[in-house]
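One chain follows as structure tokens, the form predicted alone.
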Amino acid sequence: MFWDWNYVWEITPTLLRASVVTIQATLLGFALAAVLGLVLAILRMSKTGWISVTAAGFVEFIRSTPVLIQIFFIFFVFPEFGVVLPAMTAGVIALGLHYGSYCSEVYRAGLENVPRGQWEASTALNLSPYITFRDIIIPQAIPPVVPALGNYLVALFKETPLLSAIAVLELMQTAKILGSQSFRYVEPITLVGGFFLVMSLIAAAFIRQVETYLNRTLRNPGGAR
């Protein structure tokens, strides 16, 4: 029998368990990226030499190697610093850190774009660094932006199964565990094709609704209800 419907709803429950696991390290990953992505674009448009060339050769460093590596360095080589970090953790902040640097980039792009006029404005006002960003170029930089990292959601998303290789019981190390107990893998592999696409089309949306609010909130915020 190709497709065995008992053999689909007996497994679901334990693929609806492991997919909790993919979306909690998909949150805290993006989350992650997300922050740290600002920072370093901030750092990078640092006018000290040496902080902005820093912060450009860690981005670059990270973007150029594979995020598999990043996930065996944090987990199988920092403990021999003495830092021992326990799989989840290791593959949520490699994860973080691999996307934070390509978060960066569009973080620094949408910086970039805001009128120049803008910080000379603030500059002239008197305002200090935290109040211009805080309330004058990061509400202007954010929106245009959100779409692209959008995308960096859904593809750092559909990175996840990566970290099966250092044991994170995630969706596709459990579909694989299901299918080398029964040696039926049709089943547990379409499912969890399934999921990550219906996730993603949900992210996605999700996306375009929050790229819709920011627009209305940030940029016109006299008139957003």
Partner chain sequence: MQLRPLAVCAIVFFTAGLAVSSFAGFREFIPGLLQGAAVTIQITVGGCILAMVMALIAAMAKMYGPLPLRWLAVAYIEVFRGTSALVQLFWLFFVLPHFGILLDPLTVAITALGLNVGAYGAEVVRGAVNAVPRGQWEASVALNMPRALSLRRIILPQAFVAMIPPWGNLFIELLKATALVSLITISDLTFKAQQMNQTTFRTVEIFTIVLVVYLALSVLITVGTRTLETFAARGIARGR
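A quick note: this is a predicted structure, and the numbers were derived from the prediction, not measured. Positions refer to the first chain, counted from 1. C-alpha atoms forming the largest set that superposes within 1.5 Å between two forms make up the rigid core. First, how it differs from the form predicted together with the partner chain.
- After superposition on the rigid core, displacement of the C-alpha of Arg17 between these two forms stays below 2 Å.
Just the form predicted alone so far, so send over the form predicted together with the partner chain.
Partners and other molecules omitted; one chain follows.
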């Protein structure tokens, strides 16, 4: 027998409970990524050479190395320096860091797409750089890149199974445990795959909606072009 429905019903509640952990990790990780990404993007645009180079190097470094190693690094190496983190926290930080680097590129594109004239107009009005950033630049830079950020939210969501490597009881780890208890891996792993597929497809459809909405509303709210 390839597929046992009774077994499916038996394990569904356990998997649903684990999916809460997966979703928690996703949301926390992405919250971190969204903030960190913006900070990195702004640092990267800094006029001070070493700050922007360091930020750029950091982003490149994080993007060029596997998340799994970064998870291990935070979980195993940090304690050597006296920073002991629970597995879940370590995992969330690693995911946030990794996707924060990706998001910083998105923010940067958004920031660079704000016409130079906006900066010049703000200077002409004698606005401080901080106010200019907060009230003029950011509100124009972020909305167009929301769909791209959304795609990284989905990507981060799909990476959460990596937390199973440090024994966080998210979906994948739970599925593996269930599998090892019953010697039936078909159902738990397929269900996990199905869960990710459905959630990703829904998210993708949602992001497309947001994109069409933005395309319609961002056409120039009273500005010139």
